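Starting off, we have a lone chain in the form predicted alone, written out as structure tokens.
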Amino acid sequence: MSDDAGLQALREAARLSPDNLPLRQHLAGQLLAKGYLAEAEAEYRAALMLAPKDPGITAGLAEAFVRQSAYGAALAALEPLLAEPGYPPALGVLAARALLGEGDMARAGYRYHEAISRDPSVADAGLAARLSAPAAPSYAAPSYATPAYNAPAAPVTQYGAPGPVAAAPGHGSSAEVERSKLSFADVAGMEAVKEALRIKLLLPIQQPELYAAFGKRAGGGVLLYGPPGAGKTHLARAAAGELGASFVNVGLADILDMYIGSSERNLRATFDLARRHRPCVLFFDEVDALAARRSDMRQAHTRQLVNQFLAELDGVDQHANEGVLVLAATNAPWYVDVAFRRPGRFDQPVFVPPPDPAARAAILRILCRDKPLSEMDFDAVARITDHFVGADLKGVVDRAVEAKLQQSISAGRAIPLSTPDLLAAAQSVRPTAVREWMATARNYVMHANDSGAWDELLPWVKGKW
């Protein structure tokens, strides 16, 4: 924070009368100036709330942006006023530093000379110079219609240091997009969970006009908590599947970095990514590590990346996050920011519970299904795999598969795996972290739980485990 008084008393006074939009415009301005870039957009992001349409305030996010090296948020927030005839020649110019910053070239130069040719006045030397450009324009103009949900994907962002602070030049997020070729009826059981990604993620792409009528939009995000290993990254491929979405599956070596600074930025590239590759499902395993309690935190750049990763949830505006379905995933949920549960972010937590014996016996048939079987009894597989979770059954049936192959290298011919080998494998593997799991939410299900936020499991907590 910065010492300066004049600063300080501007934030008070914005504390203390927070819906006075003047002072929180002048404030940012300010913060804009002196290099505090992260919170001028913090503040910036308050006054739209405020004043949704104001072109000044858009302008002013869409520099700090800029000057954040967020390319891709800043032509994001820059996109409706750019549509808009005689726009100020001023965000012509900062929309061509946007996108020479993406590496489009031809546009940036586009833009840059449309907007000096209506006020010479709003030339830039230093980025006529970068754009090596002739004095007449000779580029098409490009269109600056929000991109249709099958748009060819921008290259990811590239970062460098932020303002006022001295790190080392990140490099973006290295997630990747890829489509998934599961849908859910590659997951065995847990309808009740399918039935809740497919009301919340997913019928509001399929069934538009519906959701329109009622005022719902494509987007939002659900939170996956359960025991290791009981399918939760499998659904979120399969949600994808099922919606013929892109998928991006998020690790923490995608956002983490040991800079100040560059954690947060990979983290906005990633949101950039799956913005531009919409309708998209942006899948975070174990986010407790990114969306942690801050109050058990003692570093503030690890309070940052939080508060970052919760303004990614929000969006710019109301309509940042359309088609983007943000999926997370973790063993621990009681980690996790109670600011997370907020309405509009992971406000629907879905308990992904181990499977009952019908679901094991459905799991089974579909790990065994590509493989020469005999007559199979799965049910009686899954009668003597109590508290296994499909991790676990897919160890038994690759434990099954390696016998069986031995006897077929044997006997010279493929031997069709059948009931007796399942049973024999399925008593020599035991469950892995059922049981521990369960003990740990026992602990907050019954001495932690004043909020009612984990009632989910009670039924479970109070049973045989």
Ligand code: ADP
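We call the rigid core whatever largest set of C-alpha positions still superposes within 1.5 Å between the two forms. Computed from a predicted model, the values in this text were never measured in an experiment. Numbering follows the first chain given and starts at 1. What changes on going to the form predicted together with this ligand:
- Once the rigid core is overlaid between these two forms, R118 counts among the residues whose Cα shifts by 2 Å or more.
- Comparing the forms between these two forms on their rigid core, the Cα displacement of A28 reaches 2 Å or more.
- A movement of the C-alpha atom of D104 reaching 2 angstroms or beyond is seen between these two forms when the two forms are aligned on their rigid core.
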Second form
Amino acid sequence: MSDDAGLQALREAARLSPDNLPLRQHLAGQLLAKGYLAEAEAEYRAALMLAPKDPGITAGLAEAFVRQSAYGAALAALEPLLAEPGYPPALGVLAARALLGEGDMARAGYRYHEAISRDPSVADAGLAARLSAPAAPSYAAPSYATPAYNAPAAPVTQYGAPGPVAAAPGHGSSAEVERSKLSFADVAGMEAVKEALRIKLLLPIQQPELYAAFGKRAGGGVLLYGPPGAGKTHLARAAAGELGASFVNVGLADILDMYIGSSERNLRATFDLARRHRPCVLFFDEVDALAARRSDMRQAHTRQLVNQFLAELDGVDQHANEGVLVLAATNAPWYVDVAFRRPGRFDQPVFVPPPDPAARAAILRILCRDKPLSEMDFDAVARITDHFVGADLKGVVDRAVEAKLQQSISAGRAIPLSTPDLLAAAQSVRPTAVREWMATARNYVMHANDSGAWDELLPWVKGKW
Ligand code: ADP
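Same protein, different condition: the form predicted alone was shown, now please give the form predicted together with this ligand.
Then the entire complex follows, led off by the chain already shown.
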């Protein structure tokens, strides 16, 4: 029986006895030993559900993470055990490898020394050399971790480059994980956009069997584009809430770093953060700055960032981004490198249009719903706010509320907001750049639309703005 046939038989056996812990652990160990890292990771996760906090399984999972360069994930897996006194020293060595991968030499060194002082047999010569620490004389595999424990001499990154690991600034992601309280009910209008997101993102997670039957899996990306302020961020946050997924909102400042190589590391750390919190909606705002056409770039290192972004979207294997939904927003989709539009990446650009009068009324209703109100005619306000996008309407409501607050303070009682208040505020707010945006879009649609990428915009740019 060939290796893979053996593995296949094991997979089949585990599928038939999903609760057989030793079998699943054995399968996971085999997968890890043969380098099927994402599958090993999934198998260890499943085993961990059966035996939470089992040190051997945790070690296997952490190893799978480290070998995928998901150092943060490895640490997250190890942390609950490391917090307990007398934890198995081999876990300390794994933690040291993960910390080194993250560039945290000091903590890596501490963990490593602590581990080998308790059990010299877990020493790892390669790791010790990289920590500039003396290796312990005897070198053996840890006894309880299922897989053979062969630390690579240098951390092989996901894409093969043994990048520098030590002390470069900006080796993490400053993006944070949020829990979104919004749902699609909080997004007015945009029915077509919501439907596109439902099919692409939500249904595969909500009905995985159906999608699996058609050979499709959850994950992938959608590029949201449209005029600024039309609600792209709001929509992404609502998609996360709708799904019960974590939400990571990534701005340019979270990624871009003046030091060469640091931006790529930040990007990787951000993807890792999302992978650790799956299901997760990973949202990139102003993505055109991170995914710009490589032909427009003069500097090689900026191209490198684009390549890194493409590699992260593709993942090391087909499971790497499972349950990670990448939403990206841009006002300038024509600057995004066409490579991002290949299948499995942002293959489906979705236009987030400026709201029509009915959508404007609905947005106003949502924006005013928790305020003291007299009887409101939102349609009347919608009629006089041509060219206003969601962000402009928010400005109108904020201004009206401020004025009302002042009046209420003078009167000594809460005076509810009324239609004339909104109408007056709307007169004093200038809509943002929809008209200019449409003019730019018209140029691209009419003169640079060879591939038909912007056909969806045709009816819009032909309208009167
Ligand atoms: P963009 O990301 O497209 O620049 P935002 O999502 O930041 O725009 O929109 C700005 C604000 O406008 C949001 O925080 C939200 O309060 C409001 N808004 C925009 N579109 C909608 C909508 N369809 N329904 C409800 N509120 C909206």
